[in-house]
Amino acid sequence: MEGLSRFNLIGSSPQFQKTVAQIHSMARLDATVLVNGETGTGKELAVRAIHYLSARSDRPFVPVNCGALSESLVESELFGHERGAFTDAKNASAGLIGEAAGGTLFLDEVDTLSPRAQAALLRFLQDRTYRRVGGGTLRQVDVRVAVASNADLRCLAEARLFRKDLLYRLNVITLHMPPLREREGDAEVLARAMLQRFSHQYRLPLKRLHAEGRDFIERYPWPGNVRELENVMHREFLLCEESELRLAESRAELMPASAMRPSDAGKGELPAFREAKARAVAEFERSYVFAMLSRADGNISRAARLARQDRSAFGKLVRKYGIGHEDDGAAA
């Protein structure tokens, strides 16, 4: 079976050649995805490769934040709009949805859809069709939709924050992602194939892991997937002068005691409790932190928004750890 490599879905454990193998079921089975799993585990690159490896390949892939969408103009922006259908509809606009026809619409986060708009997918859902907003012509569109969420679907819908109708028309075929701590030796084969693109990215040496380096990628858990392990290993490629990483500075950072995996528990010297509770409580900050800004897609606002927090203060704990910057704008 063909590998995903070029999509960058790379590994090679019984739990993801599983996922690959899904994934070319799924390319050759014209009907609306479902993917589900942790943010970071590459729900989108998985969606590009169902797409690409399917009969739409030499059409459009759409990918749509469902959570950047702005809630006022989110059928303006789904469906398009005719001109002067509101003040600052200067031109016609085919939509995103227009944008993808032929080819795959693939809608991230689309928990985040308010109710009005889970209203008015679920109406083009159920035979393609659709009006601009200010048009009165009824169009259809072909088009593949795919949709993606770090939340449980099920759960929200009981909770009656997510349509129990729609997931139903969502939930055709359904694709697990599985976090990498679960993804047996993939995170080692993962980080060599980073530090191999990073080196023909920045046209630099190729650096290896140290023995050090690799007994901390095995043993760190990896709240963050596949997101947070190529974040360090960028960080640790451009700042580290050796040629062999210990990922020493990632060890200390990351790799309190309450990281460690059930296996490693009293393998050591455990630290003092004020020290073990210290450490517990950056690593849930700075996990959690880079959980909600990957979800906002680096947008510090949006994070701050998801978390329920003020944003000076949230700002805060994003330099603190030193995750992404504060360039994206208060009103964002």
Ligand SMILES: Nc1ncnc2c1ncn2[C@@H]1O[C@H](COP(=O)(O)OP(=O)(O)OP(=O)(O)O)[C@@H](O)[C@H]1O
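Residue numbers count along the first chain shown, from 1. Basically, rigid core = biggest C-alpha set you can superpose within 1.5 Å across the two forms. Model, not experiment: these values are computed from the prediction. Compared with the form predicted in complex with the ligand:
- Annotation: Cα of Ser25 displaced by less than 2 Å between the two forms, core superposition.
- The two forms, fitted on the rigid core, differ between the two forms by less than 2 Å at the CA of Ala46.
- Here Ser13 does not count as shifted, since its C-alpha moves by less than 2 Å between the two forms after the core is aligned.
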The other form holds:
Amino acid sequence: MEGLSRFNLIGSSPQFQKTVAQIHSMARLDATVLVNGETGTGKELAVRAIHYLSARSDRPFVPVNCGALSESLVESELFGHERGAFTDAKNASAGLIGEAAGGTLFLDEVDTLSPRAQAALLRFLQDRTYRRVGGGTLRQVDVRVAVASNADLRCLAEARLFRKDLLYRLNVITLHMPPLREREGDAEVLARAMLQRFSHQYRLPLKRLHAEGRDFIERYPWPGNVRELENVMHREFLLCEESELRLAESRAELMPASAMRPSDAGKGELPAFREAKARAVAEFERSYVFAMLSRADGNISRAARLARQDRSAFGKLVRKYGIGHEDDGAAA
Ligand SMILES: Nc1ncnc2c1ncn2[C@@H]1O[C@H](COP(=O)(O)OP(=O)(O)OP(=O)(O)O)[C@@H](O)[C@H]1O
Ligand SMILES: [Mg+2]
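Next up, the form predicted in complex with the ligand in place of the form predicted alone?
First the chain shown before, then all remaining chains and molecules of the complex.
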């Protein structure tokens, strides 16, 4: 997998090797890609790899965080606008789609697009034509679209929070990024590679993992996946005085003994029904709460009304998944 080292897609577990092979074949196809997976699993990195390994690699890669686009500007950001289309439109703009011409447009957090933006994207995916805001001409552009979401779009579509017809258009080829806890041995491989990178980056001597550090890395379930591991290793690299990292502080902070995974038992076994169900319910709750909050611009009271739930029960869910700010009061 030598070609991929440029993108730092590190991991030697069979689970991850399968993902890497899929990335290679998706780079050869020119179809719309949907990437899903938990937070920090490397969805953006995977999409970048697909673009840079594809025939479009010398054309632009344009990432867009849909969650950061304001409802009123999303269409002009994506599709551009003509001069004078609205008060602030002093100059015409080609929009992100125009910027990505010939290349790949990456729509991250696609689940947060407003219904109106979803409709506009669907129209574009149907015939690859679009109009700038305030502009009459129908434009055509050759752009590969890739999207990512860590919410389950199918659940959202079932709950009518995401357009089904858009999901079908997006879901031409799907890449699932496995969570780190399912990638046997990769956490340690990644941790070592990160330590090497930090030592280069800071021009400091290499630090190694002590057996205690390795044990923690292997047994902690890493809910924030590679990003969480990266943050822990970064902090330990900079703050720990010893040359062998025991990760004692991170362990104390992150892992009350009850959260430890058994070191061998259960490895490779399928989850029991109860556990699988609990995980699916948690995933649904998280996606649902997140979607309601995005619809309600982060206002918990309004989101609770949309969900037809009482405010305090809904607030509890928000806290449970650490999604919103708890300080929006009761104003709506
Ligand atoms: N296989 C990997 N090898 C090396 N680094 C990785 C790998 N996967 C992820 N990373 C690193 O972990 C961090 C998170 O990756 P990325 O931003 O692609 O995740 P994501 O799935 O898009 O997360 P989110 O859902 O939170 O947006 C980045 O710094 C990335 O470089
Ligand atoms: Mg991302």
